[in-house]
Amino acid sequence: MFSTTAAIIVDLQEDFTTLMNGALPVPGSDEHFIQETAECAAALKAQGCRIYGTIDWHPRDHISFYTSHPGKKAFDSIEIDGHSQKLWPPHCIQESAGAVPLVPPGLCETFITKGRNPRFDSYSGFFDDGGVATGLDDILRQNNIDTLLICGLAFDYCVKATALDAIRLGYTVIIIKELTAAVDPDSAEQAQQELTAAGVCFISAASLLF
């Protein structure tokens, strides 16, 4: 049934969630909320759905984090070569307890690395700002992957810019919408409104599974 569907388990990290009390907690990532995503991510697995995710793993000296740049604070705005960089605080560090993925063992096929560049943020777990593809792509076309199911944290930010980027790539894609929570329910707002003209579906888990 799911030969050439592949899930994207976007950023499930101990940072991003208020369960583990991360550095950056998006509202709703509790211990429900990740025990319904293994489950969800489980079941579509046991039916032959290839199972990958996305996490941030940042330098000290990320170029997102406000404490790079004297002066300003968390969530401010900058200009950074012509485009706007929010600024968050220091999250999901290389080899940090934060950036830890809370997804079972073995439920994931690998983990794509995002945001290694300390020059370049990393919403998509396709490509940074500079462009450059973190091998996602190459990863989904060798095993012949054509429809992708989305979700994890946070739907407005790293959600919305994988599945646009899945978009451009010429991917079906389709997000779980109950398996994703956003940091802000304006830009939320905004997000499903550029999803939906973009092409993206939304699927609840309970009629993807059943």
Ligand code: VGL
Contents of the next structure:
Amino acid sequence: MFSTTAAIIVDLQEDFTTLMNGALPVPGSDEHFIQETAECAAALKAQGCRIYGTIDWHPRDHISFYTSHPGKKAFDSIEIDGHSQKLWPPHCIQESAGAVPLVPPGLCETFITKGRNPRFDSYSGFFDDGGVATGLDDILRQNNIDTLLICGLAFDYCVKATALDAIRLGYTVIIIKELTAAVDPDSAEQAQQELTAAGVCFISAASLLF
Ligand code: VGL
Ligand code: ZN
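We have the form predicted alone; now please give the form predicted together with pyrazine-2-carboxylic acid (VGL).
First the chain shown before, then all remaining chains and molecules of the complex.
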């Protein structure tokens, strides 16, 4: 029944979790959260839903790291090419333990990497800030996917950006709200409003599992 639906698990990686004491831990990303996500995704997969993962995959000198901007601190914001960029602690460095996805082996068909270009950030799983596609849209189209269930980290950054791009690309987008967690409650509230205005729906995990 889920033949044209895919689930996208966004950036469920060690560095974003409190469970693994990550470099940029998102509040609420504890053992229970990781387990619930794995269970829900496994149940969806058993019903024919394809599961994909995105992973943040940064070089050491990535533009989003405060360490790449002398004199700046973590969580400062700077202007880059006319947009505001938040500066993060170094996280999800390619090949490092912190970049490892916390998803059971074999659950995801593919992991789509993003944020590989040192000059551009990429909150969205579809395009980086320079407009370069990650390949996720092509993969979904090749598999006749028209509807996306989205969960993962962080709700107010990468989940939001991925969902908004998905809407622009013409997908029906449903966020599994309790299987997301936000960096900050204020930006989460704003994200919720933006997503709703864009036509994104919200659903509980329980209502997907019969
Ligand atoms: C993310 C901040 C920096 C995310 C990635 O996955 O939401 N947030 N890089
Ligand atoms: Zn990042």
